[in-house]
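Presented below, as structure tokens, is a lone chain in the form predicted alone.
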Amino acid sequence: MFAKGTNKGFLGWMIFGIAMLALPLFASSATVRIFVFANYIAIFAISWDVLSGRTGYISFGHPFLIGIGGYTTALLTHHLDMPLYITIPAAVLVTMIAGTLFFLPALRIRGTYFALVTLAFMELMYGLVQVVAPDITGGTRGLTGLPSIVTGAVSNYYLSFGVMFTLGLAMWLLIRTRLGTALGSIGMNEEAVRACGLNTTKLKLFAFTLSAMIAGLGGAMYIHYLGSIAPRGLFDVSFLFTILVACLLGGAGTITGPIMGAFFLTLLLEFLRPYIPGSERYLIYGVATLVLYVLQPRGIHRLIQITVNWFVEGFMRRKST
């Protein structure tokens, strides 16, 4: 069912999760919120990587099914005091329907005419939330005030890493499967894969409908850590810029590569803040992304594989003679 070299790739999956499970013990409480921080990012490029990595079709508009998930359960518990056991699976299906209906007319071009429809959704939700009621959406101050999940910055870690383990782990499998490898086959050539007999659209619908899925539960969570949602948060170029490089970087279309690409970004921006607290530093990390891309265009998760690779051949030439 599952691809050749899934065990393998397992035992990095279990390895990668006893460090990070293990990391609260050892770094101080700053230190966990910023890998809080990374694992929102990362659920996020996970959510990307399903749909664009995979299928080829880039989306701009992201931020627009994570502002949908973020708004719904941010209205539901603000004006109407209803639970987060309610608002965040709400939050999760009005960001599969609603996306669905707004995106599916889009999956039917291609190319650049698709990341400008997508794009283009997205900056009409940034205006839409801003002047239409206003007062129930808090136009472009948005909503405060809104409850936590959990408290503490441990806490928030092990949830938010819990559901990013979890989502990323499920995505791995399901790209190593034969559904995994039609999606993928989309972004190669989907004029073959119409050809072999699939339906393509129901594919595409597919892996748009579970990146909707993965971005709203993401964006619902995301303001609760926050506490609140403003449209200039969530619809602001440099939120969709970040996710964007963190799955390019990382290694489309390879799930771990996109994670990867997220606690890198992200701590390479906390690193710089103390030295560049200004916007001085997103130079150099715009140089520092460039650099990596240039040296290894399929990213880093590429580079680590070419990495182990190398230690491992080594060990058993070693061990041969």
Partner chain sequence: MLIQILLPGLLLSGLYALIAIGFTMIFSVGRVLNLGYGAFIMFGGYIYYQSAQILGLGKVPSFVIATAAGVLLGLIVYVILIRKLKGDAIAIEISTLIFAIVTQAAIIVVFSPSPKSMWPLIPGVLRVGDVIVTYNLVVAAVTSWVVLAALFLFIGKTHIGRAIRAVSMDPKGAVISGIDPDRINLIIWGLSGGLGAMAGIFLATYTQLAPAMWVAPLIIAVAVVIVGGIGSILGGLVAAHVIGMLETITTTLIAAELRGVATMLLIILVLIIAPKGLFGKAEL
Contents of the next structure:
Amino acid sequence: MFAKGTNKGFLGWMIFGIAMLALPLFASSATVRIFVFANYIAIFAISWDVLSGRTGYISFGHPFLIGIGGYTTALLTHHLDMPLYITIPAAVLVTMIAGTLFFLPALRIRGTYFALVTLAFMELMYGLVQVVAPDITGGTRGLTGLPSIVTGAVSNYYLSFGVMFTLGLAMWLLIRTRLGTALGSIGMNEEAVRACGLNTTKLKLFAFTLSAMIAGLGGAMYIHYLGSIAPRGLFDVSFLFTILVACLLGGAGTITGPIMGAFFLTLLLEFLRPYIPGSERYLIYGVATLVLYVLQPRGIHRLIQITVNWFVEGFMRRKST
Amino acid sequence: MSYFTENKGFDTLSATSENRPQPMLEARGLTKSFGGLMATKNVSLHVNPGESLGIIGPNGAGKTTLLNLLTKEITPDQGSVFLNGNCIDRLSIHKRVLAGLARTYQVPRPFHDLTIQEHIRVGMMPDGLFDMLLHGADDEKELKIAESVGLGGERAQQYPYELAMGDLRRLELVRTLATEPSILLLDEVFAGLTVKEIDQISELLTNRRATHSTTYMIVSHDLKALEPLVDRVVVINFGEVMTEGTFREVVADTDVQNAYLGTGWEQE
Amino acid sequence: MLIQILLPGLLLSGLYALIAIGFTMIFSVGRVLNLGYGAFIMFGGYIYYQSAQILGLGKVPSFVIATAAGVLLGLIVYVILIRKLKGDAIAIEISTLIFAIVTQAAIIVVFSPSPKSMWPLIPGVLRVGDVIVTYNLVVAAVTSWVVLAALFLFIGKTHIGRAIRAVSMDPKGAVISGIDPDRINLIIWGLSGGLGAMAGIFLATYTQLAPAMWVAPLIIAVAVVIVGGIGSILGGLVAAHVIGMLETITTTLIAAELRGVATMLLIILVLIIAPKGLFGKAEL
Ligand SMILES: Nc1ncnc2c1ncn2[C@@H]1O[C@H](COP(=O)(O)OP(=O)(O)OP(=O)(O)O)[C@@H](O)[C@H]1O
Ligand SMILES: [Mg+2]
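Having seen the form predicted alone, the form predicted together with its partner chain:
Below, the chain from earlier opens the complete complex, with every other chain and molecule after it.
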């Protein structure tokens, strides 16, 4: 069912899982909270990667999907006092529907135009949330005092990690099936895929819906972790920036790359805080990403691959002589 | 095959009244213009089962456009396409492939990040998403198909950027063969190849025809390479069918020679 | 009532045309979207602010300095980023977007995150009946028309202009006739940087100077290009007026906050209904 080399990669996932499970035993609660944030960014990055990394339909509007999920659960809990076990699935469902609508244009347009439509959707949402029915959505200030799913840094850590790990592993396995190959080939040459007898519309719709599902789930859980929601910071280019940078830095299209990128990004940002406060960090990040992107478009994932291969080859060579 | 629209009665009548076999693929009055330019004008032609039809014509004659119309890469302004007597106008590209009508491209369109074997995997891919998800690839069969065009063994793990033009054409061909076409449209399979590469591909096509009785429609500039491969030739000029006949008849035709004069086809 | 919409609408459209022109140019020649175009605009605004209001170098010299700085920035972006990505449109879009955010971070580091208000280029207001428009906006619109006219002459009449047109219509053909597309692209990026910076000065005096100010003009430029038809400067000019009027109508008649919303809806509708733009793909 899965492509070759899956077992070796599986080992990596297990090591990663065990290390992450053990983390709260050693780390302070402040560090654990940073990791919670990294987990959520990783979920969003996975969602982006399933769609854009694979099919090549670049989404600049992922915050839109995340925001739809977030707002759905926020409104339902805030106004109707509905329990989370209803509102979160509802949020996922609404996001999947919105995601499908959102991506309908993709059946006609692609490349640049698609990216722009998604960007326009995000900006549109930013405007609408503030203007239309601000007494319900909370307008520019948003909503606060939203219930949390679990309390405490460690519980939130395990919750977010569990979801991230499950989704990540599932998507990683998915891209290693034939379905994954088919999705990936769309990003390489869509006409040729059709000429191979594949229904690309069906495949794209699947990728869109799956991506929206992950974004909706992540978005809903994220805002309950934060306890508040507001249009600024959510339907926002800097949020988009974080997701994009995580994926590109890590290596788009590989699932593991964007997860690495998300961790690298969040951790370095946080650990740099004592030394370089303020926006310099973003400056350094952006520049570092640009340089890396120009030099190695496949990101950290590829760099690690190259390094590992180099060691393995060196080892083999020494053994054979 | 539920997606075929119903055949109109008189079409069948006209086919039988001339007492010729049911064509495998038939174009009736295909017309397509790009802005002011008529790329094909009322083109009608057919290919019989098991036949190999050559399509020749000077540069810009409309040959690629004709293939695009047959596979619905582009939609005709007028005219219809029939497969085994059924009108397939409403079938999209991928459904036509599933129905057995497949093609290669004049400029190869490989998947830059997939190995040769993975190209074959895409070609063999089933239609259903769950099928793709739940059933793994048939490694053995993929390699066997790769082997059949001489890209088996270690070579099956190569990426397109490692391949020379001849191998790229073979890759394009094998990906299409993996869809198990009953009729194969080949667009300039010999362009940019060395004499040796042309021989290899030519042999491959001949063998395939012997083993699978695949029907061909071969577009080529290279008349020398085309000659042994085709039973019949249709000449297209300025988007119109100019003449048709056996290879010898067609090249002896003075109109055809005039159409080609000065376009430099003789040298190719 | 009508003049209340028409006059400010016309002037705003002029400003939008100026904002969009540098963006359209890059698209029509290189077939890539420079999503970092907003950074040129912001950069121009801040350089002008530094020069005129902090260093007190006077308005006209500051205007020239800011425009020149924009040209320089455009050239730098082309050389260190765009050329390296070798026409990969998606890579260029992603990296120019990141570039814009990097510029935003740099602006915050240098100038602090708080918005700055700019002195108008020419103080005072113009009264036409009940309608009041600032001289500042009038100057912006007039400059925009002058610049656009000059650009048309440049592209139509000069040797470089013809080369630019050739590359935009058929890059491969241009190479055959001895034009170096790389040189042309370099020129275009410089020009675009300068025009962006200039537009930034006007935009900043019209609204205010803030590190996030690059998003709105980028969206406007994108909208103009999309509505006007990709790569068509004339279509873009018409589109700038459609969008300027549309915004003026929504802000005066419905609600001021809806300014961006109308534009977004227009972009989405046009992209879905007529991806080639309302005016099709015309020549440069
Ligand atoms: N998508 C298109 N838009 C506009 N014109 C087109 C398009 N496709 C083809 N044409 C024009 O239609 C005519 C026929 O083109 P076509 O590619 O079918 O010729 P051809 O016979 O395959 O030529 P060649 O031998 O060069 O492959 C040409 O003049 C070409 O420029
Ligand atoms: Mg052709």
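Residue numbers count along the first chain shown, from 1. Everything quoted here is computed from the prediction, not taken from an experiment. C-alpha atoms forming the largest set that superposes within 1.5 Å between two forms make up the rigid core.
Shown in the overlay between these two forms, fitted on the rigid core, is a CA shift at L292 of 2 Å or greater.
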